[in-house]
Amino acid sequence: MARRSTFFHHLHPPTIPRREVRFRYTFGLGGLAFFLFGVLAITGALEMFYYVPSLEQANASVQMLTFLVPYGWLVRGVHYWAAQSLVVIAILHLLRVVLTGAYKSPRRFNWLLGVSLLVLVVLLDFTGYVLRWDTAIEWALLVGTNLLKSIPLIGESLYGLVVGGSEVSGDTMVRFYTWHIFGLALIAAAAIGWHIFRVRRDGGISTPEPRPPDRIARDDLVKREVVAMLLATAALLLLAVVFRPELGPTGNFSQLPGEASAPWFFIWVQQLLRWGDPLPMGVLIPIGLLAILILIPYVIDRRSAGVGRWFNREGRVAQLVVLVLLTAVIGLTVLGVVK
């Protein structure tokens, strides 16, 4: 009697190459910053029956899930921690990608929405750290937003349309909130079925079609899928009890503390801001790493060798150019944490 398939069986083509299942050759960050963003959406959810996005309420509605809601400190845990960990995995997934050559003809495009999710996940997290209002976030929305008027021309527009007017305010909180949800969340969320019916267009992750080939049932890989979301059920669940989110008072910005304290994804940034002017250090250089990503299929290595073959010759130059600025966040970090 044969199986009937499920609709994730279908959401994955019948049969798929066998070394693009391989632990040592994805170590399954793709598949596993999806499953992130699905807790998220999940648990975020959960969060919008209590979180109320006004000045006066949002810290206390946070405060009243964590304390008195059953089960809210879990819930919120687990969202916090998956936020955390999607940051990561997606560094870890576009390393992957340029380091096995996945960026290259014709998965270009499919490059580019990498990127950009890259970006999406940062402000979500940022947008979604702004929201707990407690005195923590305080230097950080700030220094943030204020980096927008420091470009010529559009800051002070692009400032409003951030913040909901000339200042931080009530109207700030319900804009944050917004961004976080309609503004970024929905988008993302396309954005990642884009991305992922682009693998299956081009011809999937990176690996060229094996002669003869190679290919496993969709069914072996789902089980595989299956047991590698347990896995990663069962750690937010660990971090989310023994490492519980920090939260603070109701921030007020009358009085900022005296050090400068963002989170720990824009410390680069911050360190970065010590040594000049907000415009180059907060604005020109980060749009310039930026830009740097988003031109290696098009400018840095134009050649379709060498896909599917970590560390493949034809690619030294872009996995070079990405280890330097991964190396050079990682030290900025290192910097901003120690000072």
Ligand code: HEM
The other form holds:
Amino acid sequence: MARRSTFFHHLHPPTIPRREVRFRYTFGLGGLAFFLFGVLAITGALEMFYYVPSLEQANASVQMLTFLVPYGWLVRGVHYWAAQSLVVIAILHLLRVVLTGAYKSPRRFNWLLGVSLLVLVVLLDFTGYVLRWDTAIEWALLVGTNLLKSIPLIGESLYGLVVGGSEVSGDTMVRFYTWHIFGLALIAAAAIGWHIFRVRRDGGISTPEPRPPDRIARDDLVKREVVAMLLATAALLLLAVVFRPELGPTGNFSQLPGEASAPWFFIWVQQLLRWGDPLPMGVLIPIGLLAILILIPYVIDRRSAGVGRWFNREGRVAQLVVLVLLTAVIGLTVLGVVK
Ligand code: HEM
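The form predicted alone done, now the form predicted in complex with protoporphyrin IX containing FE:
Now the full complex is given, and it begins with the chain already shown.
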């Protein structure tokens, strides 16, 4: 029989070291993120049949999808919950990678791909949220995008590129729609393919050397993956049925909101903005945070010792840095919510 060599077989060789796929090592988080992205692509494509990216019809088309189209509310609900879960799961996956030293050489480049994926996932959530075009998105649309203007020299042009003009208009809607689908989702799909391809190229999921000889068969792995996907599907359906995503009346957006709320994943930035100017608080601090993440395997912990061990001693500084950053972001979010 001819040897098959597809992307699937690349990721699922006939046998895999048992240790690599141990649940209490990966918690299935990377695979879950991959699955959620697939759900988002399918439900997003279905939403595209009804969504109209225009000033007059955007909000009305989401209303129609939600209240008139058969099962439209369910498709929208699953898309919404898959998007929120993906942000959380990607952060937990990052945390797992840091705490097990999986960012270390030879996986440094894949760490960079991962950081880019985190940025793409957050921007996808942000642009998708704006597409509702209801009164609740005021902060995101006006304060969020205005942060770009505070960047010296390139701020105005960057704003024009993102928003489609010198202020919010009908073009903004088309711009966000195009960013969401072509500018971000397609790029994220390609980056995810590359990221997962690299996992194998880097020698499989990280494990301490020498690797124990115990291996599991491909079929076993696939069975586990199918069960995990069924459980995740059930959880998404449950969330979509019980907690319907909000949808207010169409927004006006003629002036900057005084105290509108940011989407949950940007409440920490909104809180920082209450304390200082847009450039340091809304632009430099988030960029600094990303820079620290990027530097982890290149500056903060350059040794490869400790790979594949939870809370390895060699990676203590990197672990501490990430835990402090995460606690700060969560703390700011809580402060932002209780104000
Ligand atoms: C859409 C987002 C993402 C998807 C779909 C994804 C997918 C995956 C998958 C399927 C794996 C192999 C299984 C596993 O380790 O759980 C993996 C491993 C890995 N991911 Fe991600 N990932 C994403 C985001 C991230 C982020 C945010 C980071 C870190 C900044 C990251 C860094 C890594 C690294 C370094 C590995 C290798 C881990 C090891 O060998 O132990 N990924 N990813």
